[in-house]
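We begin with a single chain expressed as structure tokens, specifically the form predicted alone.
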Amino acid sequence: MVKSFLLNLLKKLAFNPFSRKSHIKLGVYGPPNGGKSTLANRICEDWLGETMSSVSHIPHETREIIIKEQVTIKNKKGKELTFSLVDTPGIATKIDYEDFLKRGMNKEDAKKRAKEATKGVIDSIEFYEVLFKFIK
């Protein structure tokens, strides 16, 4: 299902990533909590029958950029495309360790993973920064 959601948007994009010869890096950005990783697993699990991420309904449990190097689809055709896929946290401008406490987590590791996911969307947003650059 989302293998052929993928294709088909690229389809009527008029993209076609199959004749490119560099190395595309395919990046899933968003809001906390928006899907991302949920995204990111199922592309994994649909082509290399794996999960690249934990999900959860607590948001910012994904507070690293994640890479997964050398998915490799095929078109009807045969033709293959190699990518890397980027799972990133989410992007958020008010990240407050309270949010955490009203989920239940204890205030040792809300202050903690408030602290990683504040800088997992600094680095978020400085490699997002340095990939559209290098696309221009």
Given for the second form:
Amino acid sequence: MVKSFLLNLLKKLAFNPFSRKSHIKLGVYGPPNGGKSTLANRICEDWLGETMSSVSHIPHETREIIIKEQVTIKNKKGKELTFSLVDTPGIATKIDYEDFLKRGMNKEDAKKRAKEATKGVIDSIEFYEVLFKFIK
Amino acid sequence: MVTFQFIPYQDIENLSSAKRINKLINIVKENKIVLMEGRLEKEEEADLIEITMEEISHKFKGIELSVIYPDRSKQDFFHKIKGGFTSVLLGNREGMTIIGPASIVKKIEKNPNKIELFTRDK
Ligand SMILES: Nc1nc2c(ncn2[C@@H]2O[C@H](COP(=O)(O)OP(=O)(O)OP(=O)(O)O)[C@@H](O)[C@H]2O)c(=O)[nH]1
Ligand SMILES: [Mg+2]
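Output the structure of the form predicted together with its partner chain; the preceding block shows the form predicted alone.
Below, the chain from earlier opens the complete complex, with every other chain and molecule after it.
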């Protein structure tokens, strides 16, 4: 689901990416553990040679919005496109504290992760809503 | 034991978004599964998730949520030719929303012909 959404987005960008100069925010949205940070890292590594987010098999690894400003990509003709890349916490309707325990986390870390994850979800939704209103 | 509470569309039709969401959350927090006629606005769904996150505690793990459109393929076709005419008439009455506490509902699976709700083994 995330993937096809992103592929579509990337396709759209790839279709006509160098024709406008306005500032673009490329946000990665989706459920926890969907590979958002992996994708954001991939883009970042390809064009800046650095990673931006931490990746984990345990859900809710990203619990804060991470923005990488000034990612510039160039096409063969030398035209440039600069955008900010935004990696967001996975949006979930539940936070399973016990799932963290099952994955070998200790009680304290699991509690902390659950608490931060709830905030992360709220931040993601709010960021998305602002962006959405802006687009509208 | 699993308890369902049915909410007909007229029960929420005239409520403000905040009241509507509150009503749903309160039922779910009583460990019941809500079967609501119709569906929430996109913004309401976002608010519902936000409020859910604020309420999460050791006792309340969150929700499972699913929206079902009966006969979606036909509806889409109808929408295409009528340009959204049906949704003007029916508003958000079309479809059905299921919301359950995550401690009880493991997942809700939608198939074209049936809905399956899986509960957790205690
Ligand atoms: N098989 C496979 N695994 C992937 C792919 N992309 C990411 N993963 C794995 O999926 C897991 C989650 O990846 P993340 O990039 O951390 O996912 P996320 O969407 O950022 O997750 P949250 O930050 O928790 O919301 C990691 O173990 C990744 O190695 C992929 O394309 N294929
Ligand atoms: Mg992540």
